[in-house]
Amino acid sequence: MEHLLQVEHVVRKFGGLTAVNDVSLHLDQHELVALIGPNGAGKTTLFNLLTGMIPVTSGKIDLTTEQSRYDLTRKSPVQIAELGLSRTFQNIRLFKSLTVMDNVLAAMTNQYKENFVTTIMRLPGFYRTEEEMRVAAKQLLDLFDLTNYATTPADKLPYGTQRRLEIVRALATHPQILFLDEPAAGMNPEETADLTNLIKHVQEEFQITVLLIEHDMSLVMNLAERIYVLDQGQILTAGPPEEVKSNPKVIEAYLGEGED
């Protein structure tokens, strides 16, 4: 059976430098996969090569769907996005000036396009596409916990809020595959255990793969089915959670040596 995500021997160099070393992975469908290791191991860089961010130096990278097979390798973030990745980022990005609603609805143009005569002329179409719109954003808002927030400004919002908007923003281009780089950054212990919950919904619920960086580990082993450690931008091991938890490598390279 072929993988839905296949990543062959992907290298990424700047100058003199290998952020990502010969990485070579793999995602299926409604899984929830785990990428950990140190700080500067690589993981953003992998990601942002696996979102079209960057262009990668060497290597391949396949989506294989029930419909066709496409080699993203070269693809643009737009033309990535639109055969369902999509991702979060670590630091907020969302649209700050814009209000929750419409922050969510930005992320719906790739699903909802109406032809440039139909758009300039405002012909029923475009009314009818932006009511259809409209209705999606406000479902996806009623079920996590958005619908009061979808006139605040994004940059109003607390912190952990901010955060979920950015999750439900991604769901919003009916993703395939959803990227979460570190969703749990600057979150207390509460709002991390209200995350741990939101992601296993959403994995469950819109039926989708998921890939998380994390460095909390709490949540990545009450989460992750599988786990791949990266360190010094190679795949150092991977396996289920309980296995890579007890790898004396990842120990020394990535939780630290100890009783603990």
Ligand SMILES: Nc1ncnc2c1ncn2[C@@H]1O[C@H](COP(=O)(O)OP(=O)(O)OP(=O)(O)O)[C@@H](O)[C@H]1O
Given for the second form:
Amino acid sequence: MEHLLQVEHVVRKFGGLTAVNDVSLHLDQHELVALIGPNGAGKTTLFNLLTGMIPVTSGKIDLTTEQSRYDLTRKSPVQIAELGLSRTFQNIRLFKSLTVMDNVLAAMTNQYKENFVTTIMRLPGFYRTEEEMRVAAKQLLDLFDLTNYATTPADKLPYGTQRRLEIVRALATHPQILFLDEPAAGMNPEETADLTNLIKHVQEEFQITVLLIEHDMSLVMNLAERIYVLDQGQILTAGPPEEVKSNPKVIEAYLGEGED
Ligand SMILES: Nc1ncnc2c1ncn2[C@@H]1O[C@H](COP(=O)(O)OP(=O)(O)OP(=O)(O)O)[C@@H](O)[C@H]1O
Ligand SMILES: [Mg+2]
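Got the form predicted alone; any chance of the form predicted in complex with the ligand too?
Okay, now the whole complex, with that chain kicking things off.
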């Protein structure tokens, strides 16, 4: 069986710095995988490569669906989004002055415009009207406990709530792979626990594949089926949470970070 997403020997250089250095990894359908590693390890850069925001210096990224195989390194961010890869940002990117509801509708409308023909072909009747979009948006807001904020401007939301809205926006495009860049950053332990349950629920409910970057180990250890550890641009180790947690190389990489 082919992997859903296959990353092979990917390198990304910024001038003299090799931020991602010969990374190979894969994701299978309906997996929940974590990408962890110290600050500056290259995690966000890898997300930028996977979503086409920056080109690879070398290496290959293949998406294999039931229909076809796609070389993502030759595709634009819009094309990659159309293939069902969606992300959130470490530095939250919302339309600050728009309401919560309008932020979600804007995400859907982008999809609707760029993708009208393919969307209709893939899923007949999918957001044919604004009313349908509103109904779907309301359902997502409800699921993420954001209904009471529907008419609130995004920048008036508490920080942790803005992060939930980012996830809703990413889900509004009906992705098959969702990349979450530090979804629990800035959240308190209770919010983080709620978010952990929510991510699990969404992954099961929408039958999607999730790759998440996170520093909060409670979230990672509770959610991830597998973990990749990135350090200085390279995969240090990979495996199930129990194995990764007790790996001396991982402990050293994190302790090393704590010392400086
Ligand atoms: N556009 C860029 N231009 C130059 N250097 C960059 C660029 N983006 C990232 N880098 C560098 O690449 C390295 C990896 O950065 P990256 O943001 O991917 O790390 P990270 O693992 O996401 O870290 P953090 O946990 O702090 O978010 C860093 O040294 C960073 O300064
Ligand atoms: Mg980062």
